[in-house]
Every structure is written in structure tokens, then in C-alpha cells.
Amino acid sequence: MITQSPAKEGAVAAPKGPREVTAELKAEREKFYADLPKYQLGALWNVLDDALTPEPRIRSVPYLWKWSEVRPRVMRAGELVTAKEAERRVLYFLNPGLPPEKISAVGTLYAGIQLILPGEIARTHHHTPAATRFIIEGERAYTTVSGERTLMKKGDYVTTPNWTWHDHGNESDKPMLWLDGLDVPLVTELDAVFFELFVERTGNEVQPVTKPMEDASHRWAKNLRPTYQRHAGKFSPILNYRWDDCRSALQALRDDTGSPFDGIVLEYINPNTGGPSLPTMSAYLQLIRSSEHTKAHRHTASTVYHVAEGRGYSVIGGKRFDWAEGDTFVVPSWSWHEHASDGGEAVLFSFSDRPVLEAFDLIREQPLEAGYQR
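Three-dimensional structure of the chain by itself (the form predicted on its own):
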């Protein structure tokens, strides 16, 4: 015979079967709930439907920034504020679905346009958010990262890994503009933002150049590596992925079948691992061939796109966005999207937070059964 232990003092017996929620019980519950915040507590069952949803509830919305509208305002900023005053003279993209204090273009990704005028120097600093640069306009400006300087020109993709000293300068006679991409929203949410000026550490505004020009390209970017050296970082050792090389590779594969959802798309990789160029952000160069219209799909990675060449349109979440060279647009997580060229080939640069989702096994992808959005 099994006997039940007597209830401990203070224990509450669970009700047997359905219970009637009387007005008295309802009033007691409301009083109980109202009292919980005094102790920094909350009742999970009251918010469970909002916390665990059948699909993601995305706050970011699809949006497109026209270069014809952005560039004049960036140039006006150059008339009003110096690079020294601004630390970094950038107009950043605000997603209209997010509150203005959240400086996110989409999801966990920040994006903006940086301007360096002839003769200017943006002094050396470092920070825990990692950064990418895609050069939109100009040439012969430079970035120095961890003592190595690279000259940049239109179409180059430049990496700035987390907590590396970096500065920019323009030795040409024309403005230099590029797309900045950072994981600032992610690092902020993780409470892991650190920032420091080089001058505070050393007394100097700009770091010394301690490596030969284009050292990383010679050392790591030729399908060769020094046998006597290993790259220890989790980020790519390549500083500058040259447009001429990357565009040629894309063109050489133009007759491949490619992806039904992305056409011919290549990823900028870390040559040591075959993985993304930065641990938290992956970057891509994508060819949408003449008259090509990719099929629709969606995934949990958020993406910032920049039109490097040509013109066309994307259908995102059922809405058409027409784009041309210089425009920037975003595809939020779990949003149906498809791309089409218009009047010839188009090339899209993009960066994404996919590596973060892959690291935590949170990547989900789904094709649209109908093929295209209606």
C-alpha cells in the first residue's frame, strides 16, 4: 500500500480538475500581479504568447535609401562638420520600423555612409564592434589597420576586425565615400561595447605604419601562405578584397546555373577557415544576370544590400523596390525576397549577420512554394 506524505507546512495543493475563476479569485490575481514589480518579478504565463511565437516577430521593415538623396546630404555634412570634429563623419541609415535611438539599418546590423575629404585624416581609434567598408566613390584614400595601410578604390571590400587600431585618410584631390557596416546593435545588446582613442594610449593622433603596403594581400590572398607563420585571429587576415579580382571572378562564373534565389553569388571568405571574413558578419558579391529574376525565399539572417553596378528591383515582403547604382536597401530576417535585373546585368554587394545565427544553430531558410511573390 502506497501512502502519501503529509503536505509540508506552507505548501499549496494543486487544484484537482478545472477551477472556476470567480470574481474574487480574479481580483486576488490582479492584486498579486500588481505587487510583483515591487520585487522585480513577473508572471511568465502572462507574457508567454509574446515571448514564444510560432514565427519571428520582426520589427525591422524593408527599406531603400536612394543614392541621389543620400549623397547630397553626406556632402553637405562635409561642409558643416570636419572629420576631426565628428571623429567619424557618417550619416547612418535608420530603419523606420525601429525606434530612432536604436541605430540599426536592419536587425543587428548598422550601416552608414562615411565621407573623407581631400587632405583629411580620421584619427586612430579602436572598438569592440567589427566593421566592413565597401568603397562607393573615389580612389587613393587609405585605411590603416593594425599598422598596415591599404589604398582603396571603388568596389573594394575592406575589413576592420574587432578591437584593431584603425584610421583613414585621403591623399587624393577628390572626396572618398564608402558604405560602413558594423555589428554595433549586436555588441550593444550583449553589453560588450568598448572604445578607445589611440591618442589616449600613446599621445599620438595616428598610429605608425609598421608593415609594408598591401602586406596582407601578398601574405594571405594569393592561395599561398608563409609556412613559418600562422594567423591567430578568428577574422580574415586579408585587409582589402580588391574589386578587380572579385568582379572578374564573378564574371567568370556568369554561365553557371547559380542559385535559384540569388543568381551567381560569391562570399568574401577567411582563407584560413573557409568561413566568413569576420566572425559576426559575412559579406557577398552577387551577379543578377540580364533579364534574370530570382525565385523568392526567406531566412533568419538580416541583410544590407548595396547596388555596386546596374539597376533592377527587389520584391521584399510583397513590396517592390526599384534600385540603381549607389542605392542601399535592407531585407529583414524572415522576409520573402527576390531580385531582378533591369536593362542589363546588375551587381549587388551585401553583408549579413548570418555567422551569428549559424553559431547558435538559429539559421532557418524556406523557399516560396509559388516561386515568386504576387
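Which structure goes with the form predicted together with another copy of the chain, now that we have seen the form predicted on its own?
Keep in mind that what follows is only the chain, not its partners or any molecules around it.
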């Protein structure tokens, strides 16, 4: 039973609230407000305009990290980080609009550059944030995921999904650098970050390699599936989407009209579902053709772009960002953006939190020329 019966409160109904905000009322209110924190209560009418804004109040800002500035620092880190620390030798991108503790390149997305020097290995671990790797430089370093090892090279897109055991090492004589992409800010916000070292579970630092090279490619990537096996999980079973395959598919479609906003753009898919390669992050490879200048649009969903080939520029939120191979830049949610190549074709790799927005009917897109619409 509710202890204060409506009857007792009936008198309250009559006044229907005050007519206007007099000085006296103001004072009473201040007293009232002062009292609320004691009860862990807040007055919505004071914050609603900030909470429910006509359009998203995006804190992330457009930004570009020049490879010519990033790479030397990553290499310098190679000189400063001990072998033991090397499994976390990453310089990550900090969006200038967000507080540093967010560890976010843009919105819900973490991005960083990892360096693996010859001979280095990382111990096997897993975590609930999902990770992707887009290889920038080097070859014959490996990633092992769930017992399968892949040798990576420039342009490969490698997935290390939610809670899969993974490690990596560099058996070549050259450094390997890649772009790391993770959904850490999202999973943190969802209070669901778990991390574990393989050694804590098994006593071994590194998981055994139990599958032959290219196993997932033979098993799941050729539009075939073994009937005697089921791939568990919402993520793609494909470990490594090879650059050569993806780049040539892109080239084969270059005569398509393509997207007015993105040119020829291919999403890496999970062949079990036709959906994104990871449930929280979709990834794309896109061709900005010679002399192509896309139309501007904006959409909810944040994107990290990495220049895989060529040079050009993007106009993001009214500001021009010139880019060249190796650069990384970000387009925050609901920011106008357009892309142009410069002096030839350009290829952009990107990853986005679009699947998260789509899962909840929160994707909204708008071309620049149109007026505001739902």
C-alpha cells in the first residue's frame, strides 16, 4: 500500500502549480533544489534542454593524425618500451573534443597504432571488447586467434572478436605496424569489460596453434560451410580478409555508379549472416576514384578512416583535412562530410559503430542538399 494516500494529497491537485516564477517562488525553489542531492534526486526541468537536444550535441571533433607525425613517435616508443611491456606498445588516438580518460578516437571507437618489432611476441589473452587490425606496414608477423595463426601483410583486415583468445608475434626481420580498432568505449559504457590472460587460465603464456594456416579461409570464406560444424557467436568466422582479394574486388566494381557519398564502398561481411564482420563494428574498404569528389552527407554513427592508398582530402564539418597514405582521421556522428581524391585513385579503410546504431533504429542519414528530414 502506498503510505501517502492520494486522498491526503488531494489538496495539491487544486493549485495546479504556480502561474509564474516570482522572486518568492524562486527562493522556495532554491531551497528545494538544495535539498534534493540529499536524496539523490535531480529536477529534470533544469537539465532537460541539455539532455534532449534538437540534434546530437557531439563532443567528438573531426581530426586527422598525420602518419608523418605518428610513425616516428611509434618507432620511438619501440626504443622506450621494454620487451616485457611490448605487448601494449600502442600509441592511441585521443579525440581533442573528449576527456582523455575516454580513450576514444571518436564516439564509441578506440583506435591506435601498434608496433611489433622483430622477435617480439604478445602473450595470449582475451577481452570482451572486440578488436580489428588493419595492417599498415610489414609482413610475416602473425596473429593467432582461437588456435589459428595468420601471417599478416599490408592491407589485410584481421578480426579478433569478443572473448576469443589471441596473441601475436613478429618472426620477420622488419617492424610491423597496424591500426588497432576496438569498441572499448562502448563496452566500458555498458559495464561489460572483462579481460583475462591465457596463463591465468591454463598456466601457459601462449595458446597452442591447433589449426593449419588459412584454416578459416578454406572453411568459411569461400561461400561454403562444413555441414558438420557450427560457428558460434555473432562475429564473422573469417580471421583475415586479405588485401589482394578485397582490393581486386574494389577494382572490379570501379565502373559502378557507387554511392554518391562514398564512391565504391565494400563492407567486410560475416558470411554466416550477411551482416557486419563484428556485431559492434562494421568495416569498409572504399575507392575514391581519380578526380572523384563525393557529395556531402551526414549520419549518426562515428567513423575512423585510415588512408590505405593515395592522397586526397575530406571536408568534415566545414573544415578541410588533406590526407595521404598512412594518415588516420575521424568523422564524428552527425557531421557533414565529403571525400575527394587528389592526383589519382585513393583507397580508404574505415570502421564504424553503425551496427550499434542500426540495432536500435538510431541510424539517421541526411544529404547536404536536402533540408532537414527525419
